[in-house]
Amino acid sequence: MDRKLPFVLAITGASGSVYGLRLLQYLLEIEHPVELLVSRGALQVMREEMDLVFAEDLQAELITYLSLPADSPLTLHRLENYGASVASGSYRTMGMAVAPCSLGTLGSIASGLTESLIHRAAAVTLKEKRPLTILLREMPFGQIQIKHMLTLSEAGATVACASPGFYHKPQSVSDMIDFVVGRVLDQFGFDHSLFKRWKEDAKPIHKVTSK
């Protein structure tokens, strides 16, 4: 009963892969188990936006890049593996975040498609009525995308936009990233201090910037 239920995290091919990486980093820093799904598009975005090029062992290389212990509770899944734990509703998790979520992934999940393990895991999360947060990084939104967002919201998902606040007076890009990541964590009930909350005096912690 004391076992922490794993957090399912999908990083897809939208701009803003740093949000997913920072979320992964934070969860593993607090030793929370993570079931990770990374699309090919996400790897391409990481290469374009962050000059990150990974070779064969993505899991080990991510752990090294994020300056985490080698024994961090991370499980990386192949997207074609429909026999993975997260493909089944009987495998208990605390929920799932897609951060960032590409518009293609948004449409696939909203349409009930299961063309990859990311889509399947999201469908499982919804049908089991577990928290699902979709983090979009796009502007403007077209009518089709807005309809997809409404569909997912009506199905029980939380649709969020990667829009940092400024009332906490961010001093760096890292501060703005932590604000967005912190708001995603809020949807799952994590007690954190990644940013100074409105009318609170708490100071940010875990200030690890991307290399």
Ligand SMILES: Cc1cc2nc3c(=O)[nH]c(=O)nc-3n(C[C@H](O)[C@H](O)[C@H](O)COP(=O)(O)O)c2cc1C
The other form holds:
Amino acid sequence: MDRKLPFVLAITGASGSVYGLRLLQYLLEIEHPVELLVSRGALQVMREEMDLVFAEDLQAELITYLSLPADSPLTLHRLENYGASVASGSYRTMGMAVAPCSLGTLGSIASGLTESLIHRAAAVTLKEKRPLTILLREMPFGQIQIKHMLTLSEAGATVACASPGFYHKPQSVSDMIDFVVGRVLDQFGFDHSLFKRWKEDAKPIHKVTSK
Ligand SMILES: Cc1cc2nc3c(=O)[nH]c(=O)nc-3n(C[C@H](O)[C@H](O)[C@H](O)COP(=O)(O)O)c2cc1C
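Given the form predicted on its own above, produce the structure of the same protein in the form predicted in complex with the ligand.
Complete assembly follows, chain above in first position.
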């Protein structure tokens, strides 16, 4: 089958909206179709953290902000629309990432609540046994959140943390963001080069020379 199955991306109100936005940008840059869900909490965090204020047409404004072509394969869903494609298991997707994932959304998904289309899409992804990656940013975790993480992991989800590695020798914040985003993409099998993998380039940065 030639058609690329869409990637479902939910951006929720945890600190680190930039992870979700970079993931969205990467997927659309490679022309991978994205079904996007953005919580009100996420919009508030984007305002607070990134001075990003969207006026009316979130989809068009996101595309402009991310410097993407106007015909990028993006579908933005309203969170109260339970008739949306991603609300049904019969609508095929390659899986879903919640990036970043707030503790509230973590708890809702782990409890099987469907108070928004984000929770419903995640529940559908799990029941259809498609990959679901939850990218948490918060730390430290309380026991309740750890239990929710275990519940989701046991249900087949990947629980990831927005903690960049340093072995690829990041030179900028954007390198650190790309590391985290790249590790999320790894869970879905994307062949990307957002960061240098371990042992990929054996050359040390500081060459030791002997006299
Ligand atoms: C600037 C800012 C940063 C926040 N960071 C986090 C966070 O890292 N983790 C979290 O669980 N909630 C965080 N919150 C609170 C959530 O946005 C809030 O609990 C919201 O109701 C989550 O709803 P949502 O999951 O539907 O987006 C933050 C809020 C603001 C304004």
